[in-house]
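Take a look at this one chain, the form predicted on its own, written out in structure tokens.
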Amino acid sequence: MAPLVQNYVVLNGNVELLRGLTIAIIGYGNQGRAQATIMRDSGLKVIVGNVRDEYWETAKRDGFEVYEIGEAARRADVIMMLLPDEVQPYVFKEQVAPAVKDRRVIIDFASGYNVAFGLIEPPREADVVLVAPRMIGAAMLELHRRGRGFPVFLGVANDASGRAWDYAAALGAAIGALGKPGGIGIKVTFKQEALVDLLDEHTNWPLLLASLMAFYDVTVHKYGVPPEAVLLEMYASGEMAEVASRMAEMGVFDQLRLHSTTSQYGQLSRALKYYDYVRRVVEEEAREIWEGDFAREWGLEQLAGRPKFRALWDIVTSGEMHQAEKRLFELMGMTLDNK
């Protein structure tokens, strides 16, 4: 019996919908380079819009026609906004919006953030879609070479043509996500994508960082364990990365069976012990994201020149744990980037 596919799941898209259209990649960073390369391999016409920097030169060396951002947008039928979130609003307002005024184009975002929180207001006559890969650019290219797909979130903020969902799925296939083994698209709203993306960054990873920092302080300073032993046990041996890889392959809970029963009992019993507290943290962070509090906070931080951002980096990089990491990695013949 075939598995049930929910109505929010997309497994393929029709790349032929994009034939004959000019696709402008705005921002030739990791995602821009990967998506441009895969779409060109799909036989589509791709140009690049970028400022005149090293990414401009890289795009030219890669064989793409490269233009100033406004000119690329003017030439395009499909505009893919792949710039960092923090610079997108200004670039869109000053360079992209004037180039697409009164034109029916397709505007694609790889993140829902700016549209969801009103930092970008795309024109109503455009199809505005979300094609958000859940994969870094280098991995996308590697999977493409192996003939495999990857997960992608798909959304529509404005359906001027009546075919915006079809275009979103077509772009998902064109960048190598859909229509291949391992590829799956999930329909979400722009705001839902922003929520889960930010909430992962505001809960899972910060809670892990806080746990690692507290683990280090308690074991080293209260129980006298050598710092190198602590760092190796936590993550520096690579075991944590292997566990994360098994989670992606087997699921969070089934991978536990690869651990000892002592480990299984400790992890499960403590996860349920901490759940209520962590749930409250997650709910509060989700509320702040959904109601726009974080977008306002981060916007003000950028307007002020990012003083808190720099201070946070100073705190962690000058701390004892970071210095211990540097010593350990030097002993292991590795280097630690301290930028």
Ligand code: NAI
The other form holds:
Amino acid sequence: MAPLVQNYVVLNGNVELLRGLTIAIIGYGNQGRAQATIMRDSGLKVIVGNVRDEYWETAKRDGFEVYEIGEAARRADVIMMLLPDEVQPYVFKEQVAPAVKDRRVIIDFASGYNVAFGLIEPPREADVVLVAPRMIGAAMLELHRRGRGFPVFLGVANDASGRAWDYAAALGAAIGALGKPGGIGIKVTFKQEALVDLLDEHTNWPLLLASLMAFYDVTVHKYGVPPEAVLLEMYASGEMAEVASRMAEMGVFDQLRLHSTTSQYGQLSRALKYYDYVRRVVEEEAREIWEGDFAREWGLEQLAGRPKFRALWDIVTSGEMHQAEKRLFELMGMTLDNK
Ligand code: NAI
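Okay, that is the form predicted on its own; can I get the form predicted in complex with the named molecule now?
The next block holds the full complex; its first chain is the one shown before.
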């Protein structure tokens, strides 16, 4: 029996829809290089738009035609916006929007953030789609070489042609996500993508970071445990990374069966003990993202020259735990760079 597929699940796309179109990759970084390479392997016509920096040189070396961003956008039928999110609004306004004026193009984003929070207002005549890989570029290339797909979120903010969803799915297949084992597309809105992307960064990771920092302070300073033992226990041994891999392969709950029963009891009883408190944290962070408070906070921080961002980095890198990490990695013959 065929598996039951919900109507928001997309398993493949028709790459033929893109045949004969010129696809401009705007930004040849982490995502840009991977997407350009995989689409060229799919037999599509790909050009690159970039500023004249080292990424321009890399794209040239990789054999692509490289143009100034505005010129690439002028030549393109499909524009893939793959610059850092904080750079996109002014590049879009100054170079891409004038180049696509009154033309029916497809504009693709790999992140919902700028469109969701009104920092980019794409033209009405364009199809505006979201094809947001859940994968870093280097891993996309590696999976592509092994003939495997990966998860991608798909969205449509503007359906001028009436076929924007087909184009989103086609791009999902063209960048190597769909139509292969391990590939799956999930339809979301731009704002939902921005919500889950940011909420993961504002809850799961910082709660873990805060827990690691507090764990270090308590065990080292109240109980006299050697810092090295604490760091190895928490993550420096690599065990945490192993557990994370098992979560992706087996599920967050079933992987628990690989741990001792003492560990299973401890983890489950404490997760439920803290649930109500953490739920309130998650609820508040989600509200701040959804209502645009975070986009405003980060926008103002950037306008001010990122003083708080720099101060936060100073606090953690001058802290004792960071120094202890450096000492441990030196003892083990590793450096922070090559670990
Ligand atoms: P990146 O940081 O690797 O981008 C580098 C590119 O941006 C280079 O081509 C560089 O020339 C250009 N660039 C940097 N500053 C510039 C400026 N001031 N003016 C003009 N060009 C400039 O970007 P990344 O990480 O590939 O992100 C691209 C998009 O993909 C973003 O929307 C991001 O949210 C999304 N995304 C990124 C993922 C990742 O693994 N990094 C995963 C999924 C989505």
